[in-house]
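Below you'll find only one chain, the form predicted alone, shown as structure tokens.
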Amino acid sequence: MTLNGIDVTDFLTAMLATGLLRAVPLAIASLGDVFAQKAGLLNLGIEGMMLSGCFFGFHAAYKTESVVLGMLGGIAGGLAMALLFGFLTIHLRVDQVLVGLAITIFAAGLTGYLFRDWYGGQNVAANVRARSIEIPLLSDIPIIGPAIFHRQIIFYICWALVPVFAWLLYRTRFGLNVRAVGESPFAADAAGVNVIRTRYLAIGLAGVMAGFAGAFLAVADLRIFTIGMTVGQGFIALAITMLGGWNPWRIAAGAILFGMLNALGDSLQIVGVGIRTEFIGMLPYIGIMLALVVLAGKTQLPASLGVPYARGQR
């Protein structure tokens, strides 16, 4: 069976594979941001952290021709931006919204400047290729086999982090401290929890994951860097975190849904469906807006989200 000359099985396989791949950066960034938000930090700087991860991950991969060092470079870039966010909002208690937007603008300017200065603005490609594995028998299943069971190792690592983060948030003392700090930092402090350290660890973890997500995009997926290449994915991850109710499993499902809508738009263009490309490109974002409308009243934010904390002051 064909669709405008394209085999339907191949079409569905390609759409599923693309959707899952595009969901990875969103899921990874969202998983880290769960801890920042649960600790009371409204991390609007996540877009800048992802963009820093893209550039510094690409730069490390380009210079070393190593996927591993590229990913580590991206993590370092995201972590640096997160620590800057933490210093300004936790220690200096500057407004979190303003700092987050400033971090994003700063990262966009910094990466754009360095890209033009170091690479002359040319879209060079890193000579790296993430290793793939094929799982016997499962990879032969029509449609889902090639899309799920014949992928990069790092693809599986990323999705394996979902249960790890669910365990970390709900089954460990650190997760309990994070949730306590986000709901009532004064009560948590009275119970012996170091609020400042917990918030630093939470935003640091968010930065690591945002940088990892950016590095995945620039190193493992595209192997290039372009100015502003995240195109708002950090903010989408922020929305997915909230819409998923800060639950890693729901966040993963939301990221996959967004990725599939994104892939559907491209797939419809490939088969020549008579719909304007501008409308097709809007599909994932329309989905996010509809979810926000439907779930807005059911989403209960952490009580101290966006509220600065000073010991002894209320």
Partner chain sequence: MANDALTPRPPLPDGRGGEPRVEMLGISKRFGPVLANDNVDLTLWPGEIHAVLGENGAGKTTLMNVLSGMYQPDDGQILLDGQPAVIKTPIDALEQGIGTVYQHFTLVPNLSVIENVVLGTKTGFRLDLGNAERQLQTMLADFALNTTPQTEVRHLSIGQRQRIEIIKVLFRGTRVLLLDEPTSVLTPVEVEGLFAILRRLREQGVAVVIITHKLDEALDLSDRITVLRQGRKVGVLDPETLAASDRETSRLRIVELMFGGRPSSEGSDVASGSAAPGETLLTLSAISADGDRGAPAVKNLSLDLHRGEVFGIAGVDGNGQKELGEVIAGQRRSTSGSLAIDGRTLTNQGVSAISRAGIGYVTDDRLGEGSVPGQSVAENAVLKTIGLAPFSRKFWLNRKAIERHAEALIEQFDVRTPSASTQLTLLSGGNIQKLLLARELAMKPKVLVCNKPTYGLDIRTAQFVLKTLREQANDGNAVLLISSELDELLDVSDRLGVMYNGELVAIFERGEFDVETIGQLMLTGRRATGVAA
Second form
Amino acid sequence: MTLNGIDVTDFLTAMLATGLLRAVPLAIASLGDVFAQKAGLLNLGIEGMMLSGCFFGFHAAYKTESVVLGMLGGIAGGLAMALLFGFLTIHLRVDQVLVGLAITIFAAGLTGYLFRDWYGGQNVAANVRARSIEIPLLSDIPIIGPAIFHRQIIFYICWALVPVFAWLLYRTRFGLNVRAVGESPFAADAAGVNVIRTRYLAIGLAGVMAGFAGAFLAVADLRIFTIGMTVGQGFIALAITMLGGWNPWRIAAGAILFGMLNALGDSLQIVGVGIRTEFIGMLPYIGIMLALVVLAGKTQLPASLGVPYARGQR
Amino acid sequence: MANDALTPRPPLPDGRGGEPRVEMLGISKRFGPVLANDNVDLTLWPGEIHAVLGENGAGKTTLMNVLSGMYQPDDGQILLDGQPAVIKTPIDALEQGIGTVYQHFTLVPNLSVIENVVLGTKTGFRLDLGNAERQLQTMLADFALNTTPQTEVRHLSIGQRQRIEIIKVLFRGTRVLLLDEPTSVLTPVEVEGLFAILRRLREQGVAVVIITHKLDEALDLSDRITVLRQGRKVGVLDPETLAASDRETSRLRIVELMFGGRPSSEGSDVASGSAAPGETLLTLSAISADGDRGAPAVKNLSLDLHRGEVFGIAGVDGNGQKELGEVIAGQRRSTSGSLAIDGRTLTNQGVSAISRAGIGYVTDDRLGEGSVPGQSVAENAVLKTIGLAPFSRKFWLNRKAIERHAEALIEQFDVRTPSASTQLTLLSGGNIQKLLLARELAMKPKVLVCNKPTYGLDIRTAQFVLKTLREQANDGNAVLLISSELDELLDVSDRLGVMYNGELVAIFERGEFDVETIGQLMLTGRRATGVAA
Amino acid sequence: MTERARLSGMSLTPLVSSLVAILMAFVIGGIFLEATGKDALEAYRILIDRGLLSNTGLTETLKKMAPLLIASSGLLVALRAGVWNIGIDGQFMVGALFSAVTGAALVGDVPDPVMWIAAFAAGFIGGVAWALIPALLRVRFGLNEIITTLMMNYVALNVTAWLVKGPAKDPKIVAPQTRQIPLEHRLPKIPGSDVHIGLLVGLVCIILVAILFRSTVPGFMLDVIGRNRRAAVHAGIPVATLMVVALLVSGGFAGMAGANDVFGVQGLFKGNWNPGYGFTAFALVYLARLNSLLIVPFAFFFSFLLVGGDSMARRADVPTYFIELLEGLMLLCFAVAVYLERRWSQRTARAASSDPATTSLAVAGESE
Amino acid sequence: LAQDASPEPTISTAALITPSARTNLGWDQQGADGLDAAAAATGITAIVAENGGYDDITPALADLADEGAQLIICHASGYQTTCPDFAAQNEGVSVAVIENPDAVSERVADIETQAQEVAYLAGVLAGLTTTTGTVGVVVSGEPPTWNYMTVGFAEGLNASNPDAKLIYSVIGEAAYDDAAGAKRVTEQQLANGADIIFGMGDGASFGMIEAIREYNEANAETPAWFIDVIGDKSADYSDVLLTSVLFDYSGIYEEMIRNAGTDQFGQVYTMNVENGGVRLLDLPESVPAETADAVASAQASIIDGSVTVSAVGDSEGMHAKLAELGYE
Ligand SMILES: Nc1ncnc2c1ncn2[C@@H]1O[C@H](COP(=O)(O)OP(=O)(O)OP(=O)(O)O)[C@@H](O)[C@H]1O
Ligand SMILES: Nc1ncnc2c1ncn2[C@@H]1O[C@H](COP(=O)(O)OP(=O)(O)OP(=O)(O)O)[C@@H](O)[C@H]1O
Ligand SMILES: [Mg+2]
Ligand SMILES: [Mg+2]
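For comparison with the form predicted alone, please write out the form predicted together with the partner chain.
Below, the chain from earlier opens the complete complex, with every other chain and molecule after it.
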């Protein structure tokens, strides 16, 4: 079947594949950020952590020619920024917005500078290729098969992380501590939860995931680094975390929604529906707002989001 | 159960003769300019109930927080079972068997009961709630709590939350239990239930510390009483003394320790005025309103308030009293019915219109909604009147007038604060309460709605507040007093209504007050006259 | 007297800690430069020379302050009221487009001052219009403005692109841009300087906001809302209305910053023109600890960095990203300095309570 | 070219300001390299100010003037109004802008790049090379330069292969750095049958290339090709690169340098196929001879005037043209 000269099966497959792929880095970063936000850390540094993940992931991949080491490099890059964030906001109790912005600006400067200094600003590709896995039988299903069941390992890891993170948040002591610490740190402290440690772990996890998301872009997906390549995806991830009401399942849905709207925009251009590209370009953002109107109603932020905790202060 | 209160104090357990469980030696703690604890000693023996008394701001909470690891003392030492103890964090305290029920709630509102209870306990990484749940079920039943472990705490009433707080501490097994004003929010029956539990714990050798402003509670319950005053320990009544003297003597002794040198304003000069009720000031007709969770909280309630009367509202916490107060204040929308002030219908007109029409409202949530912690005392004093002369003209603030006004209120109501420009956070709870009351009264309201205005106040301050309310009525205004202190309601009200499940189930005229009937109504919504059959 | 004490406590220490932070950032940045084989001292010499000591540098630095001051003063209003306006960039673009179109329509037909006022008004309206949607979404559906204002930035990018490629485009020029306002109709220079009067507009905005919070009722109420929203409800303050107003006002100011750039600098609106002042404004307002007058020196410093840094990068052969790196370092060092300052004041003075600038977030964070 | 006159330059320093990094193997690099070559040829000093961005560049212009630049080439269509303003306010500085002939005056020169002519050649090549009959155009925005090339490419494609289909995709507004977005869009085009991608993206181009590489790994026997613009990526990307539209600025820059300070300066400088200012990168050997010949003859037709390529720089006009050709 064809539409406007385009094979409909190919078209739908491509759209689904693209949408899911666009959702991956967002979902990864959001899943981690749930823990930061739930623990009371408003992490505007997420964009910087992601970018740092891109650069150091790429650098590690380029030097070692290994996807795994590249991913680890990215994770380390994100984590380093997160620990800096944690030290300043949790330990020194400095304003989170200030530190978050600082981290994002710093990471942009640092990665740009180093890329220029180490690579002369040349866009070279790392000699790596993330392996794809074809899941037998399932990958033969039309449309869904090639779009979902013949992908990179990291693609599967990403979506497998959703239940893992839901479990971590709702079914483990760590998750319980995180939820308590962001809501009322005083209460958690009084109950014997180590608020400081919990917050460090939470931001560490957020940094690991942001770095992972960045490395996904630069290592697994593109194999190159371009300056500023996250183009605001960290902030989008932050919004998706809120849109998803801090629930890993709903966050995954939010990321897919955003990815699919993006893919839909691309697809509309391909079939040539004659809608102006600018309107297509704003589709995902308007879609998110509409989704919020329809679904979420009130987003109730964790009560102590953005507030440093010091015992004995009132 | 109810008889428990009447049973004579049991003989002190033998353990008392051995090692003290806790010795706090020379504890000092300073907050900026305030010396909250000044070289305080406190000894706790296993198997005793130890009351710590003192007026607002005396440093009771601070002392307990030092023991619970919340605060680090600037000076002093703590011995546990004779050994120097390291209590750097609440975890240290909990691990050494010191459990605390804090004055300010320490439950996480959007976690479930069970999650709150297991929070911070040391079990595996995976949350396995099965065991805990069974144990909790029993305790919930023990505490007559009609809720499931899965209910989120924010859905519970304040009284229920208080009990969960205690359960949470007991759940971990404690050897030293600290309770900071646990009874302020409980009904008499709940208080009895709590006391029974405390006595049981005493039997088991737990050292219990209870902070309270209710002398009688302390005398009923405790084996030993320590009195603090302005951060210093001013006296201890040990079991021998308590046993040797009668209740009245002990009372006088304690009051003297707490307020010695100052005239005690105890006495019943708050008793109701006798003037015949005047014209109607506030009319509620068939008002209904929803609670925070959207369920009906006030149902079809009608009420007239007259000039010159104090109308008391009794009821177990969570029966719609708070919502009623908020509806009258314009802070909560009514879903049906109407509200008129001085004959003018002002249903759902919003806070400012209603306040302009002459209704004042003292909230029970002082820090959460009554005040702005980051601002100064002066700014808080004019929070509601900032738009009026002389505090502002047109758009422009008059800082001088604001400051002067605040200073006058501080003087008149004896608010203890370094200055009017001090940050409100630095005041103790009682002083904040005085400021809030002063703020409302300064607006000269025709109808003043007060929700638990004496919560957490020392006796003198509480008396002062009640007297002020009385005078307010005597001056030809009306007062609606919502309280969980039946005694003060009985003392001060001209009429007394009982709220149960959102309805006003009975109204008593002064003279008809009958504690038993009122108690029955509070608990069941019906009179247990035995006739109903 | 107390007010004075508060003010001096307010303005002196932050200034010291900022200086410390700046110094620390320069030192760390310098080590970084040396480690990568550059001449740090030479680079810094050029930076100061070009951004501050040269005539053109100083002029450009002062010019660049204008939009920062205007946008920051609006943002301050929002943040003090606990409203998170992340949408400064979008509001800037729409405001700039509105003012450019208005200016192009009026230029020559009306006296210049009338045109400027109309254009700034149009910029304000554009910014307000763009903030209105998040405001309505908040009031009608309770949607958190952090997300909606952020999303509106991307929408603005597309909407302005569409307008400037189509209806608002100067048909005589191929590139997507509005009709250019001739040089002689742009904002006049401040007498005796090469700096246009946008700088004065910026300073006036800051002063207005300072007065708003220091001595007016709405300012007082916004502060109450920002610090404890429930108390504001309790006190009968029209919370929803004022929060909407705060959001709209901050949008309007962002739009005026757009008008400033159109009439002071570019003379037109062009496609994809997004200078990204939002970030800088946030940093500024926070560095100033939500205190209006402190914004001025910080705006000056940022402006200096932007202007001098460009030159430094080229002349000292340092990647331009170094300036971003330095800015980030500055903010990070500032964070440390804030901490040291608090420690210090706790030990010496009586400030045992929490830093007010941090409590604001608590309040800001909760939505009703 | 103007070499015949070859007057000695009266200026000693020329500068170029460019929005992004001069190392990007693209627009910025071609401009910077052009100036360096021209300066070397004329023996003057060249200053390149990179990363000027798309915001106000006045501070940078002032700084360049302070540094002694007497000629400043403003290497972005976004600078076409700021620079004449600057020249008007600064005696002794001449500027060159892109695509703004109206601005030409004594000290303002205009550069017109007939990029559509080379893009037409690229379109011819694509039409003859595609095996699927579907060709994609991916852009990271719609600035005039790219609109010109899009139209030229479409006309060339239409001329060489009237049955071929063209898919046009925008990555997003100002998505110049969005390599990941570029990859997604390109993947979709490939999945929908495109086997040649004409990509205009700056940093985003590398995302397109990666998409093609990945596609080719899975479809080794029916590989797709990339046609790049403004820059020579053949060193690292010859595996996917079919050709590239090259801009060689050195000629006109040299002419400008010699003219600067004289009354010759204020004019429109044109780069077209005829004067070699724009050309295609040498075709790889895999291109069949008859195809190469067709491209060459198309080039000849452009030079002799028998083929004129539409010059459409605005987005609306570009979209209208695509619709007219049946591509939208
Ligand atoms: N975290 C703190 N920061 C500053 N001052 C404090 C702090 N905690 C207590 N204070 C001050 O220390 C003094 C003692 O306070 P504390 O809370 O111990 O009194 P209290 O006896 O419990 O009073 P109340 O009966 O009102 O609860 C008060 O003046 C109080 O304002
Ligand atoms: N809503 C708020 N939330 C958090 N912090 C605030 C808020 N309002 C003010 N502050 C903090 O309190 C400090 C003093 O505020 P205040 O209103 O007294 O400032 P001011 O001296 O009057 O200066 P301004 O000119 O900005 O009004 C501010 O510098 C800021 O750090
Ligand atoms: Mg206390
Ligand atoms: Mg002020």
